[in-house]
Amino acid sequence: MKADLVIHGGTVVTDASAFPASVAVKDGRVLSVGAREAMPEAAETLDATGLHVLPGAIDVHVHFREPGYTHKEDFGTGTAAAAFGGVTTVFDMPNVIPPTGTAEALAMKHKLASEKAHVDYGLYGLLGEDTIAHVPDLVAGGVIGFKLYMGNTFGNTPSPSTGGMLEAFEVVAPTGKRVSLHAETASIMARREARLRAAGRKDPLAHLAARPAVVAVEAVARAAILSEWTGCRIHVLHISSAEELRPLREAKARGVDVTGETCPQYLLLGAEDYGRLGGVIRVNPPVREARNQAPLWAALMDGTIDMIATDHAPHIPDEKVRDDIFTVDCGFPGVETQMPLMLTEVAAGRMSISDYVGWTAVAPAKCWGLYPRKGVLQPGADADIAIVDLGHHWAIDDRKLQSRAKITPWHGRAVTGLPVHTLVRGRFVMKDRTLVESARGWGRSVHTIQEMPKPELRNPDSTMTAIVQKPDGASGVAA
């Protein structure tokens, strides 16, 4: 048989080993992997000499603001800079205009993700008290998962209640999708940030008090007691905190499905660059004190944080740049920096090559119901290939950034490690530094891959479904 492609001369990276070895490709899957004299004749031959050959990261964390929101990012620019990060997958959020919540709006966002993706790619459909009726749309339409907003960001997505979280978790549960948390209390921080206002506060250290680790601690608990309850799937995106690792740890040792991320910039970042940075340094949930870097790291160490994601979040530096921190557009650009920033860490030997695999392919495709089939590179595997030059040294110039979104915290930060070339499918979307034009629209959605494990639900006869219908014999009528 005769491969397309075949890369020589790489180092391959698993989860769990480095080694020598070629890859052949054919089809847009992983043909073979192995000694050189092993593989088939090709049509194309790469040499990776001196590199290593990953599995594409999945970014399961990513807004691309299209619809509505294009003068910051669109599918287009926002998976360019996917490829030029080594990001062969991402899911995008679901604060846009129209939100989408409806099948509707979610066919018009896959055919404009369709048209202009150079990645893979997943959507969230959005999760609130008013788009529970449309789950089952939602499903049918190719959702890779929802995402439920229980504290206040950009786009002001109303957060439900306490009952309306409950009954959202009892619709979906049945359906297997995991559910993505926003796992801030809402009413905590808007009556902190009214007393800051009122109180003169504007500077960019008012937003982390206007937003204390309790915000999560409480929301963590409060989401893992739902699922817990239900036995819905739920993801506890961008962990910021030490204090909230133990409500995740508690719910995982009770058996809650439950999965966390954490993101570079609360790896990597700590209150004392607020002064430094400003408006730039605005996320939500914020960066917050040095203090937690250590245990974050230790909890991708020991499981208790599945992965790394990014939270690519762009706005234009006019929307970050403003005086008044309440009026900074929170976020900024990431899927194209979470790379070198990692494996920065990875030369300084804070962890291993094969650690960041996990975190960054293996663990977001197992977590997704999309591995084997991405995640790793073996026979049958999608080709979806980050080949990486570990030693090259260059500092972060947000000038040169793919995403529309030119300015991040990370601008002059000198990094160690580089994408070379990226693969999606065994088809080049970024090769030699160079964006591959004609792999515009070759994304494509991987909700038709995604494969969940069979639902445990738990107290199916307590759902608002269950109570609100009629006993059998029951005339309705009140005594």
Contents of the next structure:
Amino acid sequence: MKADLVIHGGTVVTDASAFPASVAVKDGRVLSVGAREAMPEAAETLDATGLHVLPGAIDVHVHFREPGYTHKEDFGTGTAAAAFGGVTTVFDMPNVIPPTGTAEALAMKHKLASEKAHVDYGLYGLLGEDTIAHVPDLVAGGVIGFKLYMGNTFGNTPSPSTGGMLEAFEVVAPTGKRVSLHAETASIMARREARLRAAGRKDPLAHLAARPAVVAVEAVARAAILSEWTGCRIHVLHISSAEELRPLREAKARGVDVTGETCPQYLLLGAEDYGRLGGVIRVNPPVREARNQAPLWAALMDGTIDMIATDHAPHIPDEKVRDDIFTVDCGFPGVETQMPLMLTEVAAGRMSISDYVGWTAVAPAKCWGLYPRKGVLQPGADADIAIVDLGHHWAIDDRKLQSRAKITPWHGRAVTGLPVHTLVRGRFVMKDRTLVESARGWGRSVHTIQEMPKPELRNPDSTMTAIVQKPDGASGVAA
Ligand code: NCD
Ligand code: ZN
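Next up, the form predicted together with N-carbamoyl-L-aspartate (NCD). The previous block was the form predicted alone.
What follows is the entire complex, opening with the chain shown before.
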């Protein structure tokens, strides 16, 4: 059998080991991984001597802004940024215009993404107080999961009441899909922010003061209770504090199907960076006191936090540089810089390259039912590959980013490690640090290959079923 491509001379990385091997690719899948001499003939070969061959990263939290905010990003620029960052699958968030909470909005987004994406993608459906009834249509239309905003953030998507959230979980639970949570409690933040504004605070640190860690502690704990009650799978997005790890650990210990992510900004930045960065650092949840970093790293190491995502949230400079912190748009791009930032920590000895692959490829693939089709380089898997130079020293330059929003807190930061080539299903989408323009539209929605395990429903008799079932002997006619 003749392969389409064989990658020779590199070091292949799994979540358990790193070993010298060649990788043969055929029809978009990995054909074999092994000794150079064992490889079949190939139409094309790539010399990866001195480089590491990783399963491409799966970033389960990006905002590519389409439709509605294309001056910030679109599926073309966002997925180009992913390709440059060694990211081969992204899950895109629903806080766009119109929000991705109806079958029509989802269909529109699928069309836009399929025409422009350079990498594979999943689309989140919006789970809000008034979209619960749309869940079946959204599942049928092809969502990777749902997003629920417990707290206010960019897009002003209203937060469902606890009652609405319970019902939403009851309705999603039987679908087996995972509900990703912006776990910050809206009412606490609204009061705090009003107090701070009334007191005249508009300095960057007022943003942190408006969203103390208790907002996340309360939200994670409440969401875990509702997840446990219904059997609905949940995912805690952008874990920012040491304190919210306690309710997360307790929920996991009780057997709740809850997963969690943190992002480079919470591992690497701290409150002392607000003065230097001003509005650029404003993100929800806020970057917190540096004392949170060590517990977050420890939680990755012990499995409390499952993965690293980016919350790639692009805004243009005009929207980020303002005197009143409360008028600055929240978030910044991250999909292109995650890998260099984290590989720098590998170089520094903070984690192994296998830990990194576990947190950025294996865990996200497993938590969303894509493993082993994605997240690993083994025969039969999609040939989604990031080929990286672990020894390359360079400095991040916002002006050179693919994202349309060229402003990040990472500008000028020295890093070690660079994705050199990125392949999606066997095709180069970025080669020698150059975008493969013809790969625009190559990206496909991964919902078609998702296989979530059968859900374990809890308490159905006391939840939605109870509303339509009359107790024995009841006439059904109100007295
Ligand atoms: C995100 C955005 O801009 O869409 N902003 C942010 O600060 N993280 C929304 C979000 O994920 O909260
Ligand atoms: Zn969020």
